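Here we start with a single chain on its own, the form predicted alone, put down as structure tokens.
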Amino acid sequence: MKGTIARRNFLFSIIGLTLATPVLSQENQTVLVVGASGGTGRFIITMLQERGYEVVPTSRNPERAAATVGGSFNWRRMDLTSRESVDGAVRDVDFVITAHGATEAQGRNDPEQVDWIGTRYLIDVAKSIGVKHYVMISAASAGNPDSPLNERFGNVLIWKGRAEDHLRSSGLPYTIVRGPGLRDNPGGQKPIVLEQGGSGRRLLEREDLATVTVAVLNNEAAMGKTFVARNADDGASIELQEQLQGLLPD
């Protein structure tokens, strides 16, 4: 462990996420992520819990997921496709994180129920108790209703575009992450660059998602910003932070 830890400090400093004058204190901090048993939410809970705040993993299997993912976390039982189940969970919380998605193109846990009703629960209960800051990994291509992949995933890129417009409207704080094409490399190897607009075969690693993830969480260059996170085959890295003040407001 000590040195997954110092791997993470390294990985840290060397993209520039100290950001200790940005972003708030996060002693005695709550956050809720969502969809934290997947490849890119175990590094996220993994990344907040060495930065001090306290972690409460979702998963509508708590028990599988403490077993897979290990680590000593609080898990919470949510299923998305129940209000009753969004209601119990969304509770005691600073911050939530969602980097949860579909996992079939049709059925219980498609695009529309998962990552358009579910989500819309989660962002209406979090409004209503108040929390700080609401933090969405979404996807680089969202709201788009041209691409081949909502033919082939259950309009996935319509449900999550209505998503974060739900989510912009809604008065909450937020940050909306967009991933591009994900892989499971390790991360830290390559740029991280954070852009609005641009187009093209876009890549980042899982690891860099989930690290930028929580560097804009509570930071307040980030509040009120979409963006798409890719990797940079070459070039010299930017600080994020210096990146996340040069980004519009939506």
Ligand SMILES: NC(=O)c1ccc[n+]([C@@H]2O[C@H](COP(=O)([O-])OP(=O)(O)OC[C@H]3O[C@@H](n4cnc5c(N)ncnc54)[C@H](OP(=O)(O)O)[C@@H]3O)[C@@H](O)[C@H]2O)c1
The other form holds:
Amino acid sequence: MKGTIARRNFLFSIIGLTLATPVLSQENQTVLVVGASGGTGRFIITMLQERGYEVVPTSRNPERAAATVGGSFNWRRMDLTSRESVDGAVRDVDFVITAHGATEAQGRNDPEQVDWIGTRYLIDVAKSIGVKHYVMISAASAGNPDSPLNERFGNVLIWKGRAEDHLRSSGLPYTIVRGPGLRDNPGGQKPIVLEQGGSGRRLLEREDLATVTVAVLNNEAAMGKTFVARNADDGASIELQEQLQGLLPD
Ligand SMILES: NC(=O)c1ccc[n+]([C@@H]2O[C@H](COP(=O)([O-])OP(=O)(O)OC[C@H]3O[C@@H](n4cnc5c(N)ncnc54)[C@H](OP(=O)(O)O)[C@@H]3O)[C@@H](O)[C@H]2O)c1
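For comparison with the form predicted alone, provide the form predicted in complex with this ligand.
Expanding to the full complex; the earlier chain stays at the top.
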């Protein structure tokens, strides 16, 4: 992990993904990260910790998450399929980042339960406790009823689209980062492109998705915006902050 972090820091510097963004001081600022045990979530919590945030990762199974992710984190138990569980876990935090997703096409942990109903609980509780910025990882094509992915995986894009709409109308300061097809090669190797619109087969390394998600947190240039993050095969890297500034608000 140390090697990964050193490599990433080096890559940050050479490709200009400077995180010296106009953010408020992050000292004593607490971030709840949902889906922290996942492929993207585990990068997110490490990056946040490196930047000085207090990190509260959540999992349905904190013991298993602590053992598989490692590091030094105080895991909080939360299952989005239970309103009581969400009410109990979402407290005393300044920010929320979500990187969770349903685990089955149909059943107790399907997209309707997790990506819509559970996410709606989470947004509502975040609103009630005055969360300052809610960053949601969603999916490219969220809200598109015609994508074949809906048939393959429990109408996932329809439910993610509903959750996006709920967040946009919640009154919370928010940012929605839409991921395309995610992969597990090292991040920082290819340019990251942030775009609104666009289509076709797009890919992004999970580590790069985490970089974007952490960069937008508490960042004025990202507030009220929805966009897709993807890797480009070649071309120049443009600083994330410059790209964020060029995106349109919803
Ligand atoms: N996979 C793709 O190609 C793709 C494409 C576009 C967008 N996305 C989105 O990108 C994000 C990151 O994806 P990923 O593939 O890196 O994630 P992942 O590895 O599949 O991790 C999913 C996470 O969701 C959590 N989770 C599942 N059910 C839950 C529940 N009922 N309550 C609370 N947490 C629950 C799991 O935590 P525990 O098991 O520890 O509870 C796990 O940490 C997700 O929002 C995903 O929908 C993925």
